[in-house]
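In structure tokens, the next block holds one chain alone, the form predicted alone.
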Amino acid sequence: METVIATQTENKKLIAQLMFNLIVPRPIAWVTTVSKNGVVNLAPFSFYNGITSKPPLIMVSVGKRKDGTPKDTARNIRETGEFVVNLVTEEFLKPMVESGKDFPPEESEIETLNLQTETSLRVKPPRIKGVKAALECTVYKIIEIGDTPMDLVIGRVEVFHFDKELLNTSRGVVGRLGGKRYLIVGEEIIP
């Protein structure tokens, strides 16, 4: 039986559940940034996607902490204008989930999770060593949206690092589903 809910309803929790469970699978932006103090931050965001290829623009929606303050990622991007989106594949699923926990701003998720990095070519934030793709980005525009509000970061991809295999298959790439569920791309279909 069909259930209907108008978005003007007061049931904000149900609306959030619908957004997370119906817009699936969502790609994951595993974002590295650097604070003004040099602390490397790493956090996952699943409201992320491409916008256009001419120029190559992507968008990442970065919410606020539960107390209403900006997340480290948003603050760092606003202060430096740079970030890197790392592609999450199966072998990085566990550290990606762990990096989504609430770390204090002075603590680097990369160090705590024993991840290795590689120097980026055009931006200060490093790439995660071993990922199959990383997009070095500069800020194109930041728009505050929503009731909270959150930052819709539009980034211009300055450099693509990628495994050529990704041009033919996305097997092993991780996507976000609703709740605490993820999807690992397996079977691919060409109709």
Ligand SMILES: Cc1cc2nc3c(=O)[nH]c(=O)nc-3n(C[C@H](O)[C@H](O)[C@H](O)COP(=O)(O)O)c2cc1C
Given for the second form:
Amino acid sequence: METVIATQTENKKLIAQLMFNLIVPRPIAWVTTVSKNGVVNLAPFSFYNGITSKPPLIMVSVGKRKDGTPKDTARNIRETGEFVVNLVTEEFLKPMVESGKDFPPEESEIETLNLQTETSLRVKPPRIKGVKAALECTVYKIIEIGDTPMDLVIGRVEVFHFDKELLNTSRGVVGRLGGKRYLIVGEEIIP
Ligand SMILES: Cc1cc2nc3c(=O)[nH]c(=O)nc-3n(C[C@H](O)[C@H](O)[C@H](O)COP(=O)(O)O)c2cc1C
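Taking the form predicted alone as the starting point, write out the structure of the form predicted in complex with this ligand.
Following is the full complex, with the preceding chain placed first.
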């Protein structure tokens, strides 16, 4: 067993590696937003989780780009106050990974990746057609946190779209592991 005292190491790369490899598996928020100019943006975020169900609040942690500029997702969420979290299942694994690469703000990941969208009920950003669940969210609070700093976006779920089978099984849902590894939910047990 290794021990790292975080406050006593200058090795930022190791700390990052530990955060990515020890907090696993992580759910993935595949987030659609719309820019002021109407360009639909799509990107995955795995520092994501539910917070409470009363009211239904979720959190997504959006960091800065390497050059320190905001990611399109953060900029769009700040400008419009809305986003949609799409659930990633096995059939969307590849486009989800591709959508995490750097796209210029004027280029929509949706078109380049040949994805289709469906209009949302209460927010402007569309949901991805064919996903098994999509959460339409409005911004509840954005907390600037950390050294960079990054945006901890707290969203209030206004509308849940879901395939009823998800209430009984998560089979096929994709999770993030360390490095470039992913998990596809297979066997489920009830201990
Ligand atoms: C599976 C996966 C999970 C990711 N999780 C995060 C995350 O939690 N926070 C973050 O800032 N970036 C995360 N990224 C990187 C962003 O998706 C990436 O920076 C993307 O280009 C941002 O796009 P945007 O500029 O369109 O918002 C993740 C990438 C992948 C593939």
